[in-house]
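Here's a solo chain for you in structure tokens, the form predicted on its own.
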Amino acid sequence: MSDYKKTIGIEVHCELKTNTKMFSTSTNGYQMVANKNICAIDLAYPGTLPIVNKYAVELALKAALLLNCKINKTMHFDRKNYFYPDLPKGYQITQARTPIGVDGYVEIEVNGIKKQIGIHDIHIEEDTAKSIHKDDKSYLDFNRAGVPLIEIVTKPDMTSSEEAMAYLEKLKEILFYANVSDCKMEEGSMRCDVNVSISKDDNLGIRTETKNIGSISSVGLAINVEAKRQEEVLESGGIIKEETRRFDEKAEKTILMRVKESGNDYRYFPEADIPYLVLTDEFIEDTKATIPVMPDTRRKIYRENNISDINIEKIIQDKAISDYLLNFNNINLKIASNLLLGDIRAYLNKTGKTIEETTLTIEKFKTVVNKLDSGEIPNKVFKDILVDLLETNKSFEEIIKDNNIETISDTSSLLEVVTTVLDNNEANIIEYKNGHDRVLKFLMGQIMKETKGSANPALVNKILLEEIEKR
């Protein structure tokens, strides 16, 4: 085991879920036909002036609040000067001195241990154009130029690749549930830069930055690969240089891109064409009011309703199902979640529909869950009427009637079936009385088979236990 300790910090660029760009009215949809969503402002024509997208500021504020940041109520934009083909103005409009949020944190859990990862700051900026390299030529797509971003910079609080991946998973979950961003790393709307240093003592080593890693699992791999590279350099008598690198996933190694720029190289100065922004208390409170129920709160609700941890995570990963479940509070959520994660999701996957595109109204679903919970209908009946529930506007009662479904709840009729089953399975009765509870499930199955699944399960169970006790 290595004597070196890792110190890790992460910078995340996350595109905001707006209709238009940060400083122009061009559509925020850079994945459309190249160079279609552009205007004179995006291309930095002389004499054009930026206009701040208010909704982008609201989304950035929402993110800062959710990351437990202190809010800069008075802030301004700055020019970050560097010359590169994908930067039409020759500078990027960003927030260097007055980020919208500072000194926040995200709580993670790794191997049962909770830890707060500090957020140094979160600031608003515009994205660059996209460079496409093909053969011996390079192309530029300016659809992405000016797309609103937030950059979230952590403190160097992580010490392992596992913590880094847990942080990114939690951050992605928060931003996605809050509708701040779609967080699609595979499409570039969430991009990660990782700073790694190693040391044998509490002094920080020289850090390197690995840029634009394409997935959370790749972040974990890149951290370990870069830490190993640094260790090999130090053990061979070399020194670590502050530099920018990229991660080659196929070769599983980091590759030098350039010597790291310092802050002075960017020659930051205030953006003269945008006045100071003042976030009023009313604006902040109105933004807080738009924050939905977040995943950790939902997890607490689900646990209190006896949903298994495995199913809880399945629900959280499917936001549409999780949102749908929020409509209910006085029903058996365990039964509801089982239906949604089972037959209903199978139907949705098969048809390509969302739950909102079905006819499963809140009232109809509530009725079904309550009927199953009370034992008035068996699960087989639910399976038989599933398509009608999801594709017709009929009420539950109308569906039951139209399908000629009758649930046997007559005690005398069920007693006769139960007696017959017990007479034919006397050995199982003895086994049950000797403590083998699983036999009860077998006997229930035999009764349901005799009644073709139409018996009231709760009533059958009651009669069955009573009759076994008599023998």
The other form holds:
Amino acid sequence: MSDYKKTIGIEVHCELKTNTKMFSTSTNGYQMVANKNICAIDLAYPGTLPIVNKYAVELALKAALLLNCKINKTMHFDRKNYFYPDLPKGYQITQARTPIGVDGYVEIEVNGIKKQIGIHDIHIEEDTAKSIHKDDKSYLDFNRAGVPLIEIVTKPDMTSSEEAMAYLEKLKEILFYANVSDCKMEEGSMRCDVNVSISKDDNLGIRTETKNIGSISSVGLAINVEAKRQEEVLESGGIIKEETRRFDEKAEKTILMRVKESGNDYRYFPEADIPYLVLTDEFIEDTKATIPVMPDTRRKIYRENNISDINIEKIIQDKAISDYLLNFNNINLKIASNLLLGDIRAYLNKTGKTIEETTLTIEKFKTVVNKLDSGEIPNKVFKDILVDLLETNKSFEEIIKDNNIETISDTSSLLEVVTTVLDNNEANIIEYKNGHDRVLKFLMGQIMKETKGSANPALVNKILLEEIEKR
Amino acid sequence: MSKYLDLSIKEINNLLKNKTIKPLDLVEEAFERIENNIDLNCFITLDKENAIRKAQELENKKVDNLLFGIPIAIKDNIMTESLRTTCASKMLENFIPTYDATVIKKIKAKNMIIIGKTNMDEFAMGSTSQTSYFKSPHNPWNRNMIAGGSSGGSASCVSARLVPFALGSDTGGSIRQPASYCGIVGMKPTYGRISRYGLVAFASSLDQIGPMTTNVYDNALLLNILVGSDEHDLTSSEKEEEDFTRFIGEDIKGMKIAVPNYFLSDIIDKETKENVEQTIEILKNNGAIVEYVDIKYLDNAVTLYQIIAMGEASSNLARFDGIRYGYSYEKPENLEDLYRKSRAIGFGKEVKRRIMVGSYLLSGENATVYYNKALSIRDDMRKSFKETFKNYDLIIGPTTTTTAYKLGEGLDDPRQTFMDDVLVIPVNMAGLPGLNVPIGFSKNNLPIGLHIIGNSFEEAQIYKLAAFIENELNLNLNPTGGRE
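Since the one above is the form predicted on its own, can you give the form predicted in complex with the partner chain too?
Okay, now the whole complex, with that chain kicking things off.
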């Protein structure tokens, strides 16, 4: 194993989920046709001036609050000057001196160990146009020009690809759940650049920046590949240069894009077209109030409701399901989540519907969960009536009635079945009395088999225990 | 040849109202005058066809305001939809805007008639209008002389009575200095008073559009319709609209007026100084209190201006890259070549000089050493002005150090031409309103102007004093009016 230590810092760009662009009223959204969501401001026509999208500021503020940042209550914008065809004004409006948030952190967990990754700053800026190169020609699509972005810059606090990936997963989860961004790396609404250096001692090595990596797992891979490349260079007596590289996923190599000149000269200076923005305490409080229940709080609730760790993560992965569960308290969340992750999700996947598009009202779902919880209906029945629940406006009771479903709740007929099963399995009774609890499950199964699943499980359980006790 | 355009706006308005004349008469007279004075080079683009059409349209409309049907000329750095807007540059020689600047919308809403786009220094960079890609405008008082700049075409056409109104823009004196050289009234309002949306940016923190007219009342009248907050310009002020003519005609008894010592120091030409001193005597004799004060950093204003204006300009002009609009080099070898040649050929010498100096001033450590330092000294200068306004209503001095000079001069020393604006620049730096009003003539019969500076948003006070002086002096300011 290598005795070099890795030091990693990450810059993430996220497109904000707004209706309009950062500095104009053009639509911010997916557009098939090139140069459709544009106006004179986006194209930097002479005489145009920027306006500020307040909702974008609100989303950026929300992100800064969730990343535990200190808020620059008096903030302004700066110009970053450089020439590139995708940059219509010849400068990007960004925040250099007064980023909206500074000095925050994100808590991650790797192999059971918790760690805080420091956030250097989070600032608001605008996206560039898209260059498309075809044959020997270049084309420009300005639909993306001026789309609001936040850039989140970490401190060099990560020491492994696992930590880097955990940080990105966590960041993505926070921003996605807070409705700040779609965070779709594959569509470019979340993009990351990774700074990596290696060193044998406490002095930091020279770092390189690897740009535009396509997925979180690729980030992990890119870090390891780049660290290994740096090690090979150092071990063969070479030196690492400050440079920008890109990750070739197929070749599993980082490839040199350009060597960084001594300090890129972006000629930053204050954007005079936009006055200072003052984020009032009221605005900050109002923004805080729009923050929904975040994933870690949801995890805690699920854990308290005895949902398995695997299922907890499955729910968190599916925000629609997790959000749906927020509608309920005082129901058995474990049963509810099983239904949602199982048959209901399968139905939704098959039909392409969202849960809101089905006829499963909150009231109806609550009834179903409670009936299952009390044992009044067995799981089998739920499966039978699933389509009715999701596709008709009938109430639960009507569905049960219309399907001629009878649940065996008649004590005497159940007692008969229980007695027969116990008679046939005397050895198991002894085993149970010797402390093997799982035998009970087997006996339950036998009874349900005899009743073809129509028995009320809670009632069966009660009679079974009573009868075993008697023997 | 009719002489309606020599009448006052109120008189014209009455004639329009009682249908003695039609807007078309005014438009035709304006074009007749323009065509007779084509050698003044006031205009880059004339819009005769549309002006006539608009005038005809207005015949069926009610004359509902004083500016109705009045011809106006627009400086060629203000966007006019479908009407070529060049900034006097090869870069935009064929540029047709897709939208109207906010001020143009306001002018059109009052049914004024746009006659054409006036000549200027390229991208408003210059003090003589000689950096124009087109032929330089001349001074109607002496056609061998400059009209001043950068709003030289606007000043010249108003001075020559070709049109009664023009819009200029003022980043470091570009309305007031040519107004002084041409003997007209030019106002640079408080920063933020008028929306900059649609004004091609030179230095964003200094630029301001303003009215240029033959007299004070007309100037206030035009300002009335230009002001107001604009959702398209975040730096536009929320101040409510007001009637800037409201103090015109009042006496000036008890008015407290400050004269900065620097404004009458030996940088000022003797004749100009004498004229200003005579005006001061008149003010004193009419009950105004005139005192001499010191305002900090006035002598540094040009340096500060160069740093801030060129820094901002280098960034503002980056968008002219030959890709989306404007001049684009025809056969570039690659992207770098496209940038280099489009900008090298599309921009003139002075513009390129300022972009280069500005880029240097913002580079690396220079941003801290120069730009940020300039901003902080500028703040101090602003405070010093504010201090003065605690004790005084207005500040006055000469607008320019000399009268207009010969065409062709001032081209070989780019730094010297900045000195033409030494007295007007501080007003932009402090964001204050300032106005030129003519107060006399030199021996060579060239106009001399008084510069009146007000506190922020106190334009109405400036007009009060300016109108009083105008009335007292009663000068014949028509260069064709047979003055000796």
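Residue numbers count along the first chain shown, from 1. Remember, predicted model here, so these are calculated numbers, not experimental data. Only the largest set of C-alpha atoms that superpose within 1.5 Å between the two forms is called the rigid core.
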Taking the rigid core as reference, does the Cα of residue 447 move 2 Å or more between the two forms? yes
